[in-house]
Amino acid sequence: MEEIFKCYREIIPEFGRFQESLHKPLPNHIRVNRLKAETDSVVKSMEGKGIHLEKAFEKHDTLYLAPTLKSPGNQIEYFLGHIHPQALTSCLASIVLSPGNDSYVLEMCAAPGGKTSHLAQLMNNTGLIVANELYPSRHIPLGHVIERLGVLNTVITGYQAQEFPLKQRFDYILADVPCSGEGKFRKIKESSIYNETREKQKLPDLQKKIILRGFDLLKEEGKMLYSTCTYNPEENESVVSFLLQNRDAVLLPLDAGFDSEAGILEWRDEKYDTELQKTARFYPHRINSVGFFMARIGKRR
């Protein structure tokens, strides 16, 4: 396993600790769904069954670590839509985007629906979310998540993200793009480490097309979040740098409330704009969750 990520030794701090973290199972985090239940009642209900919950984020009382909860989907709170199992870093993406009430929001690659439902929760079920998902086979589970969690402000579309129609502009856009998924890798899931090399080579081209389309769909005052769950600079900083070179885009400050590393400024033979320092890299030995990359983007005024 140590061989898989050795190419990142120079960019991942405390590389030894990073490697050690890959031998540990992913923790169980759950999000309390305030659209259907109050946090205190959910915590009390689960604690009453001997399921201990630890607050994962002081600024948000809906995110919890459930160290003894092995099967969240078997709990009555899950079926009632009171909780949703979701990686902590995945939750942070919606929090960093932070759409307000009555906003017009586009999620470009929406399945399986965790971020969609979280966005709806942050918006108090107001405004409109367009949850776009290319593959029809994913529409049914996406719809089930939305229905179970009581989301009322969302419609599902099936466009290719990079060709989403330009008829309407959005206040907020989440581009959590298809990626190589390296941040999800732990030893216990070695078989699902990430896509084959042949497929990985296609990803940066697709990601660049998606980020350009997303930016073109933004209103003048709009905000966009580009995110992946991978460490590969070719899918992260390189894609955002491509946007800066081809559009009048600016990177906005990003404070997720957890330890993160600034984006890197060079990788192999490619150098990036110093603005890339405003992006954020989340590593599993710093925040015990899936590895993530985020860039918060606006339009130059």
Contents of the next structure:
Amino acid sequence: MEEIFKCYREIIPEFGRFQESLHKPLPNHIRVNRLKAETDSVVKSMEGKGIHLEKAFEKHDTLYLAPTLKSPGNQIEYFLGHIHPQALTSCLASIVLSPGNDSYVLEMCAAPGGKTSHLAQLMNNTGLIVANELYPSRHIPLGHVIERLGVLNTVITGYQAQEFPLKQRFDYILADVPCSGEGKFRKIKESSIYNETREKQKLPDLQKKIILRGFDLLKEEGKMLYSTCTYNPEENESVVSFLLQNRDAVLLPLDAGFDSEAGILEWRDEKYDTELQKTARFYPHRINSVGFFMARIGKRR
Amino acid sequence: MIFKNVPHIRLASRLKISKMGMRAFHRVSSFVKPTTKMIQSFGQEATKARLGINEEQLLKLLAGDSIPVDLDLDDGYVILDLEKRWILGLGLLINGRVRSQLPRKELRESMMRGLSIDD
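If the one shown is the form predicted alone, what is the structure of the form predicted together with its partner chain?
Zooming out: every chain and molecule, the one shown earlier first.
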């Protein structure tokens, strides 16, 4: 079998199983939108149509694996805003950040809106979310998702994330940054090839600027979550390490409630602080979802 | 627009905002028409101008037909309530018949397949 992402052989546990998982299609997960519907009635309605749902997360009754559901967007529950198709690991980002009711929240790179609407759900539509997205063309789908899901506590802005105005400070910040997206790659067809482009090589610089700006926008007791859907340490641990070297930041314990690996401490010529072990790597063969990375960040006090 | 009035909005007003909250109404020539999303979110609270329909009637509406109704209402928008279970959006009542105002691209006949409304 062709080795995919073989450069990660040393850092990804059970590398053979990891590679096998890349030959399976991405599973369909759905999130029940509690802003508009009760979980039990949505599950009953969908199961009544013969759609098999498996609870994906014991602690949260809104996340389900729908193995036989081919197009969630073709369900009436989707039209009504009762469900939203969303990768499990993407849902975990909002859950780990866990903003309380009445919080002031910034999502730095918000489109297409799955995480924004999930944050609104976790906040029970209270407080205020600033959903920032640079590209105006992405404001349209972002706005549609927010409206379909009945979100009433969100405004959309269009700043470059790394230059978001320093006029105010936030209780919670989600920096789910642009990344190479390796975690979403599946080799379903023979023609599926993961392409390394020149644009992707520029990502770590951008990610470092965004994480610094995010940190500078935090209140003293605020919490930030940095996340990507890539395995690349240069976009993950290196970026977080850069923050620790340049700001008075601390990494906070992170328990997503799922099988994850601690962040790595060494990559190529670079060595990272042992603090980086508090970050979390999620792999598709362990969690049956998109590969993901998260770091929970606070200010040193 | 519908938006929750929260203290943070004073802070956010210092930002350049491109959109806020949920759009509640559209202007259609000289009329004001509620949006489907607003009706889906708040239609449950309406005490009049609600029309209960069944799956068969909905399929007719989605096919572009009008359905006869016996309601003591003035002509205008009515809230379409599928089997007293789901608020779908709006219909337009004119001379005792209702036509769909539901978004055709978003609500399709194929979405009705396998519905078990009697559950």
